[in-house]
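The chain that follows stands alone, in the form predicted on its own, written as C-alpha cells.
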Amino acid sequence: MSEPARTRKPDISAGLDQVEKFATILLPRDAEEPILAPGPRYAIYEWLTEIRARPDLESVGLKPRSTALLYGPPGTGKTTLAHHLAARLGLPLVTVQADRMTSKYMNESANNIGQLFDAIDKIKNGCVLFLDEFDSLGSKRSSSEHGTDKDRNLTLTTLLTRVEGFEGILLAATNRKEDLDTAMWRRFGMQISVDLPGSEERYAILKRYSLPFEFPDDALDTLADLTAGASPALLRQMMEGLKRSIVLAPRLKKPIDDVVEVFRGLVATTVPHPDVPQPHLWKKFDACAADLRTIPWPPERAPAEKKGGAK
C-alpha cells in the first residue's frame, strides 16, 4: 500500500471525555499492519484509494463510501484491520465495545448511543469510529411487545438513524453476521469478509510472531499445513507460547530438547474455541508428531542487528 495520506493533526480534545465513557482510543503509531488474504486486502486498498480520490468522485456525482462492516470468525484480526485503516489515514481509532453501550435500564442503551454519536460529531474529522461486537446492538428487530424486546428495538432504531446520518468514517465488526438486522446491513457501504487465513497468510503470521527466533522456510511451511483452520489470534498465541517456553525453560529447569513434547504442551494450553473447526495440530496431535520432528530444533535466534529489520 502507498504511504499514509497527509492529514491535519487530529484534534480529539473536544468531546474526548464523553467518548472515553464508552470507548478506547487507539493511536496511529500503535497500529500493526495485518496479514490479510487477497480479498480483504484489496478491499481495504480500494477503499483507501476511494477516500483519497474524493474530488474525482464528486466530479461524477459520487462520494467515497464512509462505512464498512467487517465480518468473520473470532480472532481473524478485525480490530487490527480497523486500526490499520485508521492509521493509514493518519487518524486515531475510537474503539467502542458493545457491552459499554448496553444497559439493563429502559431507554438507557439508546441514550448511550445518542451520547456517543453526539460526542463523536465534535471530533468526526479527527478519528475513525469502530463499533465492535456489533451484533449485540444491531441484531434483528423483534415483533414481541415484551419490555426488553421493545427496548432492543428502540436501541436498533436509534442506531440505524445515527449510522445513516454519520458523516465521518465508521467501521463495525461482527462474528455473527446472520444476527444483524437487514436494514442495518444495508446501512454499510461495504461488507468485507475477514476470513481465516490461508496457507500463505499462516506462513507469514507464523514467521512474524516467531521472531527473533528463526525457522527455515520448510519448517514454517510444515507448521502452516498443520495449523490449517487456525485464526491469526491462535497462531500468534501459539508462537508467543513457544518463545515463552524457550526463554523460561532454564528458570523452570524444564528440558526442551524434544520438539514434539514442547508442542504438546503448547496445544494443551493454547486451545481453540470448541465452536470453531479444530486445526489438525489440535485435533490429532499424535498424528502430527512425525511432521513436527522434521523441524530443526531448537530454533536459532537471529543476531541482534536483525531484530528490527534492515537498517
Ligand SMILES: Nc1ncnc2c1ncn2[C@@H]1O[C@H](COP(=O)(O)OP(=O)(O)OP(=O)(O)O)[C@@H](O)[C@H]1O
The other form holds:
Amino acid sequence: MSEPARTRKPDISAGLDQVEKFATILLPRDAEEPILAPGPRYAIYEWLTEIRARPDLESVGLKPRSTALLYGPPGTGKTTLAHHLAARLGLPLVTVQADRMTSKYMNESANNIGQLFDAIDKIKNGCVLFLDEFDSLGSKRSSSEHGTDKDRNLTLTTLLTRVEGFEGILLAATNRKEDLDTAMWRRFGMQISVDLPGSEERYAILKRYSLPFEFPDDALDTLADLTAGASPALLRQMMEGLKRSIVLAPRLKKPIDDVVEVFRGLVATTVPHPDVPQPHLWKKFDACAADLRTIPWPPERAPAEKKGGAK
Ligand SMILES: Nc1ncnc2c1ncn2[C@@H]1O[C@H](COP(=O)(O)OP(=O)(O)OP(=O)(O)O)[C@@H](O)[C@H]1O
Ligand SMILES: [Mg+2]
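Condition change, the form predicted on its own to the form predicted together with the ligand:
And the full complex, kicking off with our chain again.
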C-alpha cells in the first residue's frame, strides 16, 4: 500500500495571530493557478527559481529579490497570482487590505505599518506578505508638510524604509499604478504587469470555467474573439452564469434552446464596469448573433470522473 500523501501544514499559531488585526490569511491548499500571458508567467517562474536557488546565489554574493509589484486592470488575477506564488513556496499568504492600515489619527497609519512588519518578522515558519490595493498606502508624496499631507508623507517614508529592508517575500498589487509614488515604485525588486488577457489566454480561461461542459475549439475561438478586452474575472462570471442557466433551466422553466437568447440574458446581468472599454459582445450584441449561432448548442457535458481513479 502506498503511503498517504503528506500535506504540509503551515503552523498558523506561530505568530500569524499578531497580523490578523490587519490581514486575512490564505492557505496554500485554497490557491488556484491563474492563466497568464507568457510575460508575467515567465517572470513568476524566474522568481520562484531564484528564491529556491538562494544558497547558489549567496555563494556569489547575491540574494534573491524579495519584493515584487503587480500592476494591471481589475480582475486580471493579481490576488490570485500572489496566492498561487505563496502556495508554490508552501507558505500562507498574509493579505493586507491597505485601507485597513490607514487611520485618520496622526501617526497611526505609520505605526500600523511598523506593527505589521514587526509581526511579520516574528512569524516562525515564514509567509508571503501581500499588500493589496497598495496605491492607498503608497500614493504620491505631497509637497505640503501640513496636517493630513504630513501624515501621508510619514506613512510613505515608513513604508519605503520597511519595504527596502524587508528580508521575506513581499508582493504588492495595484490597479492604479499612476497614483503610486515614484520612489515607492523603485523600491520593488520587480514590477510585473498583469494585463488583460490576449486571445490565447481568453480561450484557456473560457475553457477552464466552462468545465464540465465542453465546447469544441472553434466555438471557444469564436467566444474568445467576441470577448476581446474582457478581464478574466468577467469571463469567469460569464461562463459560470452560462452553466447556472443550463443547470437551472428546468427548475426556472426557462427554455435554453436558443443560444443567442441565453447569451443575451447573460450579458445583460454580467456587465463590465462602465468606465472600462466594453468588449464587442457587450457593445454590439446584435452584431454578434450570427457568430453565436455557430456554437454547437447545448454544450456536451464531460462524463463525471470515477471516484478512486480508473485503472
Ligand atoms: N488570469 C486569470 N486566470 C484565471 N482566473 C482568473 C484570472 N484572473 C482572475 N481570475 C478569476 O477572477 C477572479 C478575480 O481575480 P483576482 O481577484 O485575482 O483579480 P485582481 O487582479 O486581484 O483584481 P483587483 O484589481 O480588482 O483586486 C478570481 O475568482 C479568479 O479566479
Ligand atoms: Mg486583487
